[in-house]
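Presented below, as structure tokens, is a lone chain in the form predicted alone.
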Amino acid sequence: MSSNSANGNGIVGTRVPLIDALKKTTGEGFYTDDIKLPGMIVGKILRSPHPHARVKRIDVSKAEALTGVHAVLTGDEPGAQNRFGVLPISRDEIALPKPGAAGRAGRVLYVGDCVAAVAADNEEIALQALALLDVEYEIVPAIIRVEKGLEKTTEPIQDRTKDGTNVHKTVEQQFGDVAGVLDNSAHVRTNEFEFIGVNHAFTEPMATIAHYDADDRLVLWSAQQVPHYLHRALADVMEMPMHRIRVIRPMVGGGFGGKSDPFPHEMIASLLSRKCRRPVKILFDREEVFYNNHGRHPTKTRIIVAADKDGMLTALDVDATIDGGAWGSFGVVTTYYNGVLAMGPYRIDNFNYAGRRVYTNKAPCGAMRGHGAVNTRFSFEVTLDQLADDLKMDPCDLRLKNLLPANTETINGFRITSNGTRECIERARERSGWDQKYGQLPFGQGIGLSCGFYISGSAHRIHFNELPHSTVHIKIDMDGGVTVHCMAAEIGQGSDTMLAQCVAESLGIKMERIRIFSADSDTDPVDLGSYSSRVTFMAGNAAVRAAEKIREKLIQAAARKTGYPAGGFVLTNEKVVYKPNPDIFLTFDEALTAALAKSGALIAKGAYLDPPPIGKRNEFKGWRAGLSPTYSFQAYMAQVHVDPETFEVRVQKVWAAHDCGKALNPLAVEGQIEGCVHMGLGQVLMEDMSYLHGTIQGPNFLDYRTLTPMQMPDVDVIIVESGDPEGPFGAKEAGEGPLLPILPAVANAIYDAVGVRVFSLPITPDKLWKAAQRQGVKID
């Protein structure tokens, strides 16, 4: 297709520094907290000390009387009770509870839930005002353990639950004859896994500024991954048309999925600003970030994997109970993804999945890097290694034997296009010296393998309409600069650089000509945002299509100017060259001048629409979940050392092979893979967001342990390029899928090192010691 054009400068495929790197590293970067507006005041939120309670009464008189306080906000404010949420099918969030209201409307649902808010001249006064708010609570029994949420109750946490319980969403999918196949399979393994919740731990805390201005227009600056969904939610809460609301995304200091919802604090800032007619900034401290959470769901997973005597996988059965916390967030999608993304990259013809997401009185869970797939991938890959032991087969060989081919369809209707899994395994196997190490290293040292599989953007929008997934506008005027507008959110993953590369390559120009505008809903066309690894594939394709239209205008101008046929011209190295005779050319600026004559600025639009669904569509409930225009694949080897005295696990080296279709920017791809390895190692070895009586323990970076630089292993990144036929220049995702294999690869390496299996995360020294005792393994 045209998006794989050979024209250009060779910018695609070369190591390009991110275009915002210097601004970030020199301190010139402009984040939400850097914004200073005339008359801006500080907003602070009063948070619930109880996991579940009715707000009977709030006396705001003392707070309102405090000098320097401009507004006090409760759930009585118009709009504060309006429902919102990232998924239209699960709109269960409100900005603030209404004192004295019956049912869900009058309750706080977790420790840290928003109760009321104030806006004052400075933070000190705002905190004093919060202390003066007199709140009367009536305690309601809290659901802390997810199992309790499965039981009948007279007072569910949310209004819409299943059969009088606190179950938010259930999924039942069956393909083939799992029960029959299990009865007749030579090898069957059944395991139960438990995963504790983890937080995104991004550097920049949540921050937002709302200004309800003199024109009765709302402007909101916020550290956001999905400005479009925030825009929609603000319109609902504020009861304003979208064209009267402007959403601006400054630089974002890390997201990883944690900034992809519309949040109560954004609604609260907007309501405060409208009430006092002043710009209001709300900046979280780290404790508030943990209370806001929306991190990875705690999950209990039972998995059954079967194989025949020759090592062919015959059946997969997954059952997941998911702790969603107090809100819906992306939870409906999470419930599906915990099962439907389990099979790839393997061909399995018999598959069952039963999943349920349960509301509990804990901080809400949401999307986090590798959303919905991480925990099940760990369960499957660890169980697969056990089957390899049963079969007396090398884990690499077992996986190679069962891989999906390219250009196929899975049993649940996923269309597989490019697939580089075989090359990933083979190259990682060779680079790591797997055949000389597996099962042959000294006691305490081991090597483990895992594969992965992830989407390159959801093929279906969460709002069922026919708008494009992504739109890109390009404008070139007489100054020769190329202005690219798109609302794809740059959150550190390099999407602005990717857009610049796609346009520069298509037009055969230097990247220094490109100006990316991707921050303002007033000026930039709708993109659905940075989540589900969609941006490179979808916004990248839209950018290429817009650039191709500009290219055609420049070629037509060159043909008119030179008298040679347009079909012979290409754009390369800042020139429009007649390919049959390269001595005939116009510089880019000369061609631009000719194209601008009598018409003015060159303007073009490109859009990306999802491909039509195939296969088993509409044959079962939830058929859309997990469908993607393409999928990424991975294979990792991890080498570990387990200290026989302290049981401390040190990951010594990782060989990370990832099929990204085409590395538009190998430097950025390597950075994403290394970042995924770091985040995955944190979850598998140490990160722990535990609760005591409904309160998060240690909501700070002193107690919540993440991987330090001293603990980060050397990562040998192996980029595999399968050349996806529909991706921009052959590219697909590289931002989330690379996280999935590192967790089970480490667990499998620990088993190779000391012969101990651990079925709950994180694998801390005490857990490993206890597992060794239970399994009768002597470590010395």
Given for the second form:
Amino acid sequence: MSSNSANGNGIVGTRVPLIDALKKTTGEGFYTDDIKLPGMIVGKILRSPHPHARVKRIDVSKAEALTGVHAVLTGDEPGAQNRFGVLPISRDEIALPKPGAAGRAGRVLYVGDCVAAVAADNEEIALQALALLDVEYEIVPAIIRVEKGLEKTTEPIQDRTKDGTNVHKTVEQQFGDVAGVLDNSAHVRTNEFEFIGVNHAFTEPMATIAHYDADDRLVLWSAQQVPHYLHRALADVMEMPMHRIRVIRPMVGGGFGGKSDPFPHEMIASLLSRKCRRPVKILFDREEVFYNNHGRHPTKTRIIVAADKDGMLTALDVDATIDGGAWGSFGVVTTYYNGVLAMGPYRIDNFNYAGRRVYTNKAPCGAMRGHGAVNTRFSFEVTLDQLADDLKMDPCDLRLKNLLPANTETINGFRITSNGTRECIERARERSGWDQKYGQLPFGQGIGLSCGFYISGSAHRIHFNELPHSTVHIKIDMDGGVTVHCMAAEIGQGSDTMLAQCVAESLGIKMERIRIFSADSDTDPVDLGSYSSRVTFMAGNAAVRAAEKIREKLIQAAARKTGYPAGGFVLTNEKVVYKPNPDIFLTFDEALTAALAKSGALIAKGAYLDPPPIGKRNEFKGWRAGLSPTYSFQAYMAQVHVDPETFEVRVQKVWAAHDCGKALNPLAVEGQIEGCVHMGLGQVLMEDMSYLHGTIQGPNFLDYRTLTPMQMPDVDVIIVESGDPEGPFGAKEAGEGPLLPILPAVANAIYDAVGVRVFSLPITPDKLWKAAQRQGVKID
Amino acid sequence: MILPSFKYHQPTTLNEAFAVAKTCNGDFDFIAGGTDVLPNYKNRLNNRSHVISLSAIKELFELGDSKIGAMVTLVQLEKNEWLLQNHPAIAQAAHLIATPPLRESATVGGNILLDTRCWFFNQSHLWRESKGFCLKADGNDCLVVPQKDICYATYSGDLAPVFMVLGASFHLAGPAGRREVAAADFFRHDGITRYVKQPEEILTHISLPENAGELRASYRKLRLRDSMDYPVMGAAVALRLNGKIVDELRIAITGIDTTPFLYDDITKGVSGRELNSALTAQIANDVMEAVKPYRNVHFTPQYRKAMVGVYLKRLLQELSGD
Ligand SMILES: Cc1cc2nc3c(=O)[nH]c(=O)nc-3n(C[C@H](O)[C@H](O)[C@H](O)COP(=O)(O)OP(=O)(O)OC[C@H]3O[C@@H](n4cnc5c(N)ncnc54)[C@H](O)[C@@H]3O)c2cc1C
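Show the form predicted in complex with the partner chain, please, the one above being the form predicted alone.
Full assembly next; the chain just shown is listed first.
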């Protein structure tokens, strides 16, 4: 592939501020809620106060009679009952329950689930109208604890479950001979971990505007990471062909996986608009964001790790019970990822995984940064530290000894190409002074290590078809600006900037010429969306390919114009230069004028199709899960201070080494790593989506505690560039993998500091204090 | 979330405020910075049809000369030279409240009169509906300690315990005249009535006794994050030592019970004794044994109780220069 190294134009590999940063910071940019259309009205959703209930009847007459109300919507509306869901294999979501209907169709499934909706002149009237809706519920016993969902029931939460239980999905995979090896391993550690759910806590709440317009087209603006899947789901629910629907993604204030499903409120806004023929805006408050959730699954993980007497890992056994909440969402993938991503970055030849995802009457869980891998990674890396203790080995050395090499295949069929884990560990070790610190700091201070591993895009599509994963169009007209079209969703992670850099680097031009159009399904070609850390790898490759075709056209024009052979030309510094004699050149604009002559605007298309065939095709069930064109690797060290009496934890410093292949934009990579540290510290130290008898305990940002800047440690970002042979200019992901290792690194550091382990997250001072009391920890 | 509609009044004198209040038939709230009132209104928690702002009544803004006007903002407290010199514990406690932008609007009066908090109470209407409502709003039983008489919501203001240990007084003005109530006698053990102030009375200012400056005082606050969070336990201590001998010691705890509480019954007995590590441990332990936290804010009651001991020990060590 021609795209594995920078062209030397100095755009890739330099610190470039994100191209939308000024608009965002000055307030000029607009998000969905900033959009105001003529005649626009407000949609509001009535939400269920019950975790599980049949909706027997809804009397809408009073609400409909209220002045200023334009439409009242229930599950009786055509379309409101059409099933949807991000994965075609578990489409179990509906916009609204149908009063009186049997089964799932007529029930609300959790506190906060949508019951009915109204559209009115303003929010005040809409709220009044909601209060006037008279709903008759019949309470159904609720499944709150995940264990309860494993039992048989006469009224499962969803229609399609396993054997009359509330189990949504089970996965079982076996490689090698785990049982045999466990019997013969010198060291075996078994642990049970409990992870509470966490929410993405993105800044911008959900917002959607639907306009069913005069042309009978549906136009939907929505804060989304996966506009394409939304587009498909809208077509199903509205029963309209996709070309009659236009999806627009305005600026998005963060997603982290929380905006990567098609959602009921998007269907509701569309149905409301079709009903009253007005643009309808739905904007969530924070509490609704928590009810909509789709955050990280609460999980109970049992893990067994074994090593021989020399510290070679011999077996890994993972068992995960995953609390899915009421809907499927990405849950099938989650169930796989809890197991299949566990082994990397280590070589282990005996591996068992059993996982099950269970429906409960709680807010649906879904994808969240580090999807499916975070909780298992924590379990594994903490257990590894115990093994290092047992083996009297340094945790760095234990890991180094067991690393996967580059260019290899794992027992479950992952093709490992570039791999910088060794360099990650070694550089973090040196910079942190690990060898002088680990096990040697005074009581109350400690340092901990963890590695990480994550996919860089999913090799297989959610929808089985032969379309590219990503397509990029480039157009250049006589104004000299370069227009790049691609639906890759910019959600704050910097994908627009990445596309601009890839194109500018390939064409040897300044970034200011590039304008990115990545928001409109009418004009921008399909990209599957911002999930599974796929965008830089896939859309980046597509952009480079499109740019290469444009480059060819410009070179041909320069060759024609100058009379020198095309093979000698390169694009650099806004020029098309004849390399053997750099005095012979055309400026970019001159070459462009020549190329446009008698032809008009240059256009080109590039696509990312598939990685070469990988995986153990059809050898076992779920062979596709976790396959990625390449993987990212990390090693983090965290130094903490633990107050020996209050057990308050302060993370003082983090050394974060991440192999992203090639940092196209080191500034953005640093931002992603620091953001991941911040987010991961939240999950390990404080974030907690507990339920109080079936209702989220604190669905607001005062009770749901995310890290404030006051707790943010200094992060020493160590970028490791292993140069991926297939990534655009060698790049792979930097958005999710960097989250994984911070959690176990902190837990391991706490143990180094005070000798106490807490097996449930978050590790709050009260839990740590209690564990220390139980363990009889004495302060010197 | 939008506010419910209400009529807004902005009287310019106390008397005008009383007159407006009278026309509202009890259906009103005074509002200072609004950082407590407005979030509660958004959650539809006991919201009223009339809101009477105190922001135009000049006499409430005084600061200095042992007198702190009720409308003084927390930022002013934090930065006030006179306070930093004479009563640093007040500035120190103010600095630990909420967040910098909130402290710009939040006032001393509002902080003292802060409504009690509970995770069954500080929730939206939908949330509370899902739990069947509580005694403090729209319901008829306390969901923390089921019994129908009093509310067990937690008092979570940071300044009150400091004012208590410094022996401050709260000055009230009402249609019937003015009165002064010692901080120690101000609060009532019920999360709904909360204090002795009558609804139509306005807190005008706080005064500090002449000798308050002789006390060394300090405040520490337990919470998960260093910003934003309310105290789930806060301890204030004021101490006057004569050499190593205790002349006067006062301890108050907030964030544990429905009121901040002054532990004079425990500390009175130690006057005249030498403040050594044994006595420090004993005092810390006695107060710890006296508190009874409920499970209605974050952190377990056991931990919050244990931290009373740890925090008091540290405060006593800090103040005795140990
Ligand atoms: C996110 C957040 C975090 C917070 N964290 C903390 C914290 O850590 N510690 C803490 O103590 N507080 C905290 N608060 C609460 C609040 O911000 C402060 O207590 C603040 O000082 C309240 O003052 P205010 O002027 O805004 O009160 P307001 O909301 O205006 O009033 C509060 C109450 O006092 C009454 N009132 C106010 N002034 C008078 C007066 N002069 N006479 C009669 N009645 C009066 C009002 O009627 C109302 O009942 C927090 C609030 C938020 C939103």
